[in-house]
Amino acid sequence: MKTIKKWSALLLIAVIASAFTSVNKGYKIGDIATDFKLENIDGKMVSMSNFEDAKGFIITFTCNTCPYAVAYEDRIEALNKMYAPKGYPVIAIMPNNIDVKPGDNMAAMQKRAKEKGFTFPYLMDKDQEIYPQYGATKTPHIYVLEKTKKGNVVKYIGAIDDNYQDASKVKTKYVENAVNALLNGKEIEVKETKAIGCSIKV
């Protein structure tokens, strides 16, 4: 019986503690970024070491299929068109299971670039490895890292705009602040929003 009851004291410590960690996953403000390697729409592999005149990057995981996504997907366009040239590339994942949103395979990303004309990477996360080192919840959540001597800092962690319904009445621009932030040397006023949108599909 006592060997019941500590085996079970054991297994109730091993679930508080795997709630407590799953909680805490993913980057924090601060945290140095990894890089990846994943297959492009092109068919071509894709890291953020490809770029070297970056001063850093807005990591998006996004996916064709959420109404919150779409809404947006003009608005990361102009995000990358606005801040690429100035050395803050646009990186698009998609980090959804195809089996469970077939959707967002290969095929239908690649319609939907071309569609949208979108002129960053849009990446396909197969593995469903580099959303969770992120910490990704939501399809969009956005990344803003800085790159430094140390590697890719995260700097803001959220949701792009403070208005997905709407952009013509988007009162607060997180991701715009930021980048203009990191651009003139000065500190990203807000770090960290609640991202907006739909549950990626594990």
Given for the second form:
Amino acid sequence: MKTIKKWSALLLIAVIASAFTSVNKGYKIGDIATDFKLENIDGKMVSMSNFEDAKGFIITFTCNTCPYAVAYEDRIEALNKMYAPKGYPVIAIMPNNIDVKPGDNMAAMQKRAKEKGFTFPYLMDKDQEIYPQYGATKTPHIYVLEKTKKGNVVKYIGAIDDNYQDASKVKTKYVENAVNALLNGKEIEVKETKAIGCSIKV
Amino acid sequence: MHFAYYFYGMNKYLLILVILFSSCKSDKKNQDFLTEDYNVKLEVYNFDELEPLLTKKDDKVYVVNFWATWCAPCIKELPYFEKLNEDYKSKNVEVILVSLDFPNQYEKRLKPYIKKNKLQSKVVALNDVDSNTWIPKIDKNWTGAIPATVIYSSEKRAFYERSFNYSELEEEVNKFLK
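Same protein, the form predicted together with the partner chain this time rather than the form predicted on its own?
Then the entire complex follows, led off by the chain already shown.
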């Protein structure tokens, strides 16, 4: 009898715990982000652990086919040019199901990267197992991570800046501010932002 | 609509070629549609101007859908919202379609889409780049992905960051009907 009670109590705890985790999908600020091993457009597999000298990462869920993502392509490239030398490279991950969005297949990704001269890795989340762990729901969706002894800590989640239509009219550069704060050892002022994007295609 | 999607991945010159080619091919009827009898009126709002449409306090149930012509799942579910607007008119349900198309697409894509599909629901365009301010005002759980829908009456309110088919939409709306 005792063991049954014990087991049912454990079961109850497990059920409650799983109910909570299913509500809180994805990372919160301060969580440790999982590493990944995903195929880049050059055919090589890329993980965060490959970047030994990095201080952190600008993980960018993006794709070819979303107008919002397209509007940000040049700004994503600019972020990599500015911050990769400082230790915060951009790693772009394409999360869409390519059966739903053939315009995001590997050949299309390679073509787009060549046309735009991307200098950052552009990886495919082929099994669609990484983006749900991060909690990305749309493209573009940015996670700024800081490398620590415990792992890569989520420091910022959200948009690149506050104007998807016109880069010249941006008032607040959320990602730049976040990375600058990390580089200067300061507290990030705006840790989470919301922006319109294309839902990730499953 | 699918066709237009691939433009983003296409070479610019190929795009121009495609446009030239397709415009040569378009028949008389199509040209009429593009030039004459073209009077789709589109109300363009910033968020402050849109907000009254999201907070009406009368006896109706409002179904507010956020969409864009470039959003494939939005276009897929749009006919269901149109059907709902028609079928539930007598039950005091009104559909409002809020387009998030970019302003430079209003003439090129949004208005032609409204006209071609003879949209009967009220369509407004939301042009407000400061989405970090207004997205949480629509719903604190909205991550910003579209399609997204708000259903509300004077008594209750629900938010959905998901796609609908017709029966799912009916089911949700029926929760608001007495």
